[in-house]
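Just the one chain here, laid out as structure tokens, in the form predicted on its own.
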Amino acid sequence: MMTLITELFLMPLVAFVIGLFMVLMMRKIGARLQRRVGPPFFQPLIDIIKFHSKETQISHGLIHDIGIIMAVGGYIAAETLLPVPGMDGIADKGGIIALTYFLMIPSLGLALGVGQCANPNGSIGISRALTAMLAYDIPFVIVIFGVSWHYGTTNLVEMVNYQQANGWGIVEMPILALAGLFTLQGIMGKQPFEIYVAPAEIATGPMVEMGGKYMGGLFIMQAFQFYTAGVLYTTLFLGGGENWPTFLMKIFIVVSIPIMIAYMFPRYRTEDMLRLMWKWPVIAGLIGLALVMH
């Protein structure tokens, strides 16, 4: 049986590797929908090596560097709170409330790093990113509260054990599960909610001053983000993972749904995202919450 220290080391490493495969899957899905071949198998890893090997790496100061560390470190810390087959990490000690706070750190770190650059395009992009976080956080908190109420705990390990003994949460809480899937689209920042990148308007937003190792860090953050989103939804509604084959199948299916939607819909404006997120997922979440509390 692995020690806690070993688990805390392996969980982020596993998340990184699987996240790279998810990035590859995103590109492959986009290519197929657009009738292209798509990148080769090792392209995500090649991109990371390419970014970190560039010599031109401009730093805008200590806060700029710390911001990128926070953006990646927030997800690394979050992985230790997400139970996976054979590894619980500190999930039975932290709970979903601590995980929710950890998931806010990457956006705040990105805001610090971009704010140090003083680039207007970056400032506009990060203001949109924080607005987007405000938009999806409200339905996300409603879903988290409803799920915790239904299971009678905020412990993710206990939630998984309950589902494996009594049935998946998506069956017992279908409306909350639907609201959670809708919110997942906003959390991942993919179209139609890709408001903070908007390359046609603000020159890629927060990434405009991120080159070399900084862009490589954001690429790594995206890999962790995909994995975290898939594992969190699977843990809350799909019974977690009895074993790695079924667990991987669940999280890849969960992530593929927002990705397919992203390539089929145009990007919304900021006010459209706020209006949409504060309407349908909030309504569905409140209805689901009322049902589980009944």
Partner chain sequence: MTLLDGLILLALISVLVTMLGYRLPVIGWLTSALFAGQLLVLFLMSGLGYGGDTIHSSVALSIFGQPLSWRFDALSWFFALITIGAALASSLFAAGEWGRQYRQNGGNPGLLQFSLALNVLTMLILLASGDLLALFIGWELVSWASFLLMAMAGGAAFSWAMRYITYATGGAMAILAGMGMVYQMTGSLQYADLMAVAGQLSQAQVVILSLLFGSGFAIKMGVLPFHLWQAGAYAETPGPGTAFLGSISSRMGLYGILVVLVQLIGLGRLIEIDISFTWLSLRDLLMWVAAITIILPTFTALRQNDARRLLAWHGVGQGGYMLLGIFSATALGSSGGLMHVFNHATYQAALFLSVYAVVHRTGTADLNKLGGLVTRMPLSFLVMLVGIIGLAGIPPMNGFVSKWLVYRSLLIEGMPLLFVASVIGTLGTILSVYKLIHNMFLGQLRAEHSEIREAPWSMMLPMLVLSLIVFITGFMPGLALDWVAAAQAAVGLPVLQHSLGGVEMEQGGLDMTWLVAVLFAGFGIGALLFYSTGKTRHVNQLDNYAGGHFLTADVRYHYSDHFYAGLMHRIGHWYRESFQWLESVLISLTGFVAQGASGFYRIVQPALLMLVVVVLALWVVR
Contents of the next structure:
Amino acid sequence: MMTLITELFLMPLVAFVIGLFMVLMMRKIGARLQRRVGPPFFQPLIDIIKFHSKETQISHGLIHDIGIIMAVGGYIAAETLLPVPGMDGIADKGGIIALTYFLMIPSLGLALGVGQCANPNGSIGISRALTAMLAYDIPFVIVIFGVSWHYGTTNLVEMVNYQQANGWGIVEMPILALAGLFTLQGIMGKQPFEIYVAPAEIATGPMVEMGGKYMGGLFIMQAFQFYTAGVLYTTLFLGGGENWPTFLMKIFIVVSIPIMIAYMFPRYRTEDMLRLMWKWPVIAGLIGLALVMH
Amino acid sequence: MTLLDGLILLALISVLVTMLGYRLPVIGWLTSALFAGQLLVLFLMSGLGYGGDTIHSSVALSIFGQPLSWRFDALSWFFALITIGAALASSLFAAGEWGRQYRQNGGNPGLLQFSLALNVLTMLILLASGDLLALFIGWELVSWASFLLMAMAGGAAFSWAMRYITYATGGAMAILAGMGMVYQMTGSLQYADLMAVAGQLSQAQVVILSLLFGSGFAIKMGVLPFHLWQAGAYAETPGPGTAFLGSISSRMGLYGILVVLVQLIGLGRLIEIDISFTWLSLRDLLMWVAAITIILPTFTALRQNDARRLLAWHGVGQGGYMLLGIFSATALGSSGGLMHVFNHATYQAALFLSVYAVVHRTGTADLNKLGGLVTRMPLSFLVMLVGIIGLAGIPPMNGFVSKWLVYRSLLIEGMPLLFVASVIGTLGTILSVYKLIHNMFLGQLRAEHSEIREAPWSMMLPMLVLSLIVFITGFMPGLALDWVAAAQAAVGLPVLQHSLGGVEMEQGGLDMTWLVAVLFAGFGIGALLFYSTGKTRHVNQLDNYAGGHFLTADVRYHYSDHFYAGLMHRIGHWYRESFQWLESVLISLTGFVAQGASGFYRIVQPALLMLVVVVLALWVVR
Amino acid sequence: MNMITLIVALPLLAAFLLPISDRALGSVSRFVGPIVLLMNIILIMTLWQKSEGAPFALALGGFRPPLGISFYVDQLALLFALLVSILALMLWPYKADTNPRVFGLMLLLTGAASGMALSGDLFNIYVFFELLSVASFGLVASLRTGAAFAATTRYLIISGFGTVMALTGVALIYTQTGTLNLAHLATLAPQQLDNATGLTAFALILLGIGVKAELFPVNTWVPEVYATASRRVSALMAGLVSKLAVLVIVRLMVLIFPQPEAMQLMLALGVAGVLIGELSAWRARDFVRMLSFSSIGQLGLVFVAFSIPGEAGILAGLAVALHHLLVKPALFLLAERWGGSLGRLEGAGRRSPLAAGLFVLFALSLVGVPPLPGFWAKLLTIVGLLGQAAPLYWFAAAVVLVATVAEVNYLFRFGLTLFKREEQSAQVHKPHARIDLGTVSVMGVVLLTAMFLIAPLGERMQTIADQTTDRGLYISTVLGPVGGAR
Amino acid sequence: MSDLKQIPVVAKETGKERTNPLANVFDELIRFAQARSMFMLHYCTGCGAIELPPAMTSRFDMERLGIQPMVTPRQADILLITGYVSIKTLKRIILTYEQMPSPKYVIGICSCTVNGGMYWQSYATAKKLNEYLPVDLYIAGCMPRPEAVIEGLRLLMDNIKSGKSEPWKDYYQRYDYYLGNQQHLFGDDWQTPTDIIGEAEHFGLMGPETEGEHTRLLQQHQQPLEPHKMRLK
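For comparison with the form predicted on its own, provide the form predicted together with the partner chain.
Now the complete complex, all chains and molecules, led by this one.
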């Protein structure tokens, strides 16, 4: 019991730290691709501290606050559902389906908070973000189905065990893994699928009224988001965590791929994103599914 | 006199009291008390919900040689619980200030209470039916009682109620035909006799029976392609009536399907039957119908600009999950389907009531004419928030649990496309409910709504209780799963082994108690982080980024219309309204034929006609 | 037992005397009719009690059948004779300004109808049928409007043709068998009428008598006549006269023409009637026309029900016929004040809630909403139809079911119109006459009573149906045990 | 008032004296973070904006100093005004400034912001930005090169780190002065949707000159912009 509670506290903390490094990696990769130096090592943390140390901050109401709490808190809770080397948390109590829906809680919280800001730019951003979710979740659930079917379980711990005994999922279902990678781009909300942010058009959409610790909360959320995406993909396809060094390597590599793609693309319009997401990854997913289930 | 007799008698008394006392100002409270009494009797029968013996009614008739009997088993009890609970919530909602305002606006709250009582009575009769004849009698009674509730508002409600009753009669006639066939096959209308011969029926007979009964009952659920009537008919019903109808009325169709298709004929028979030229069995076909019922109405809901319509369309779509779960015929899936009946009733009632609380204060349910009400009606917002989380099937509310069970069973059964279809439905629901809560409660508060107050406690009470149930059964789904398991046993489905927190399985179970506890712990940490740093100041909504523009109260700075513009760019042209078209074609065709038929009476020359008739008659006889 | 002749004789006598005595008696003559009818009712009741349900035959003038004229009195005949009197009493033209001649015609109609119900002889039946026709012509035209005369003319022409056809049929039977006594015919039919000639004769009689019974192709008079005649007359025609014609046809079918072809011919015509009647009613935009078409559809249903072979058919048919006999007159009486197009009736029900409530009650029963009696009638019909192997029966069942949907639609479209909130509607309808509303209320009470007593009523109808289908009983009752033994 | 020393310094309340030795470390950390993470909103009114892209991109790369462009005032720390300020634009600039969360800094780039530059004679141009907003730093030049911009930002960074750059407090504490100048330019009915006095009260930033004759004038015609508090009754 004590171990479990320790894990429950430790897992989000580890996730946050790793997530910060991932954010740093993203910014560094972006900078290097643009032939810049990029931010200093502690920049992600410094940004968060700065945001939280603002002296005059405005709130648009209780729901605005609760939105941020839900966004951060939801991710904190979700991290305990993701098994990492040595720590399973409560991964066996939910499984992949529960996790998928758990990950919607932070988004929903954010959406509520943004809604209360009474800024149409934010609402437009949320409408686009939700549409994007509709776009990438369809191939994503195909992938989830195929993976769960293949491993015969929805329990992430079991999946990891299976892969460590029988080889990585990416070897056995390469096409599904490809489709999964594609959707990862959408899940992480990076270019070319970040029309919902669109800084020059709708002033960063959901973030338009977020300043101070509100924005700081969103920066924390972003760290969690990167971590979650990386760990999830690793758990599904790359054998999960055997030990920390390989695990870290895997998740950083996983996250770096969408980021590298992101900095080479402009963005798609919402409808084009829908078409793209509903076409290629879905086709790949279905083929992969057919191969898995045949 | 058994408890069942007592229950139905009490329901009858409620009807009589409301009929005689509909002018009394306290009739709402009186009816609520009577419903509470019914609920109490139902609790006395609660042994049923935990696997107790069937309770028979002491009333038994024999008409035209057909014995009629009534009884309550676990399934009936489960549905009755939802029915009376929904009626109690609706009635309580209408009892106080809502009823007064309704009366001022020319409505008749007593009639509403009477309709509610009548609906409950008829539903109890239906649920208690112990043979096919009693089932049909109950079915028709329910249909017409709902008709009364739908039509009582007048105006636009009339045409929708007409549409409903036309569909409903069509359904009833299909059931009647099915009953006639059963009678022809077994020589009786008893459940036991049909169950006994179900194994020997030929495939063709099973197909015809399932289609007749299935479509008959499905019409009440609004399953495609019989879905066109429902949303409008429900939306036009006066407030609490909508909540009642939306939460339970259409589920009577599901009860019928459970009794006839699942219990009597048996899903096993449906699985055996292959449909030519496809890979599908009859059961699979029905599952696909259910899946399409999830998707199309959900995405129709997405386009609605009226909160009531939007929710009513979701009601249609959610029925698909129930069917999908039940037709999966597994312990997991069917428990998901059954539990969704309960869950849907709770959150749908909460949602409708909160919408009507807003309508009560603002006078409109138009999603383009509201906004920002969260500061004025925070409790209604809370109720709606709980409701939409439930409706969208996101943890920690109960809607997630039942949907999870359905997903999980589809996963185990290896039905990827149905799985994807059901998830698409959920995604569509999320989009649509966000639009609902955003356009009503979030965004900019309109100047004319700045003085609005929260709904009175008589309306808040049922809403809050309902949302509490939504949360608690999400936190501890085992509470509801006990009843579901008993109901499963009653209709002969495999019974789900469950715990208080959900399902324990080696291949990935679900323990909501843990998940929810951790989730709230996470929120707690988030709140700690948030509130421990930096002071904030609450500002007016006009202090807002608008690219440097000065916002003033007379400028509407709000995004509501055409909410998912990008999505509609992509899928907008997929809305072909084919079913509308089909319906109108059918009506036109009937009109055309009818024109010809009545033309016969306008233009026929009597003498010539007689000559023709004689010649034809003689020719036929030859 | 000879009192039975009085049932026929008394109204006829009164009918012929009334126009003559009218001048002398003055206003008293208005009470003659009801008194006669009441006497009739009492008479029939006592008879029923005495006979204890057992059938008996009566040879008029002492000539024994098959030679003489005979009455056959079983429960079915008594029931219909009773209903004739009761309904005539209920639908009696009580209005003060009624032409005394109408009273005579009413009594004539009653007498003839009772005769038709009781006759055990084809020729007698024909004669009473003619009498009935004449009376109905007079009644239909009694409003003396141009439209009424035009409608009557049409009715007359069709009826005339019908009479000729029926007579031809009767003649055919006579040439084939040499007798017109039903019992005697029943003994001879299996040998001599089970052929094309017999079938032709049946077809001719069916169509001929079917004119009165609103049988499908020969019912073109219906909408106009009902629209132009007074509502009470329409009610009488739709409720009573049509049922008696059906009764005759049923008697013939049971006793003489039990061939499946005959059944199927009737079924086919019935189905066509249901379909065309209900669809036309669906299109009608006028309450009375709607009721007329609905009546055609319902009579079609009666034919469909009766064409189910065996006891089930008689039971179902009887149930449908009795139900319609109660409901349709009530609706016609309600139409007294609710004529004209539907649009003008908006909100009429809010002004007279009792009338509107009664309408809803009857409409619900008509479409067969359980537990109202109409449901049981429909249930019996459907179960009976689906119990048959021939596909035509299944088709008929489908048509009946679909027609019910149309029926619900048009009846409740009208019903809801009644409850619409009117917007400064200029159409102020007069409230229903108290006598009309009273009559309808009584009928409503009867309907509800029937709902509660459906179990004993069902048993009673079962025995009637048993008795009716028992050919041997008929033959032995009329011809005596010797004649009956074949 | 261009000389900072002339600004009366408000004495800190004595009760708030810190006793925790770590508090200073903490303050240091906060100031360090604030200095090393500056998100800027560039209000590009004139030609100076053209010098910002090079400063941001690969040639000079502001990001290595932790400086990033942002798009809404809520997220930004620095308001960069890059060119002449017309009266019409100034209204927007003031609103934007007031919507930024403190600590916030204003940098005027180009000569135009200092004294109107080549628009000195224009009737429609605000000449001295620091009459209307508390400007932290001017980067003069027509236009200043990216090196100069970076240099200016570095100076600001040092100021923040050493705790010297607090003119944003001045805006709250001497709001009456700034408002007076604004009213002089825009007329007596000038107001923004933001509520500076309320904010100053809420965050304890009131100074002796926060309120004065000009704020009274404002309060006379200001429509109340109370926040919509959640209420049950």
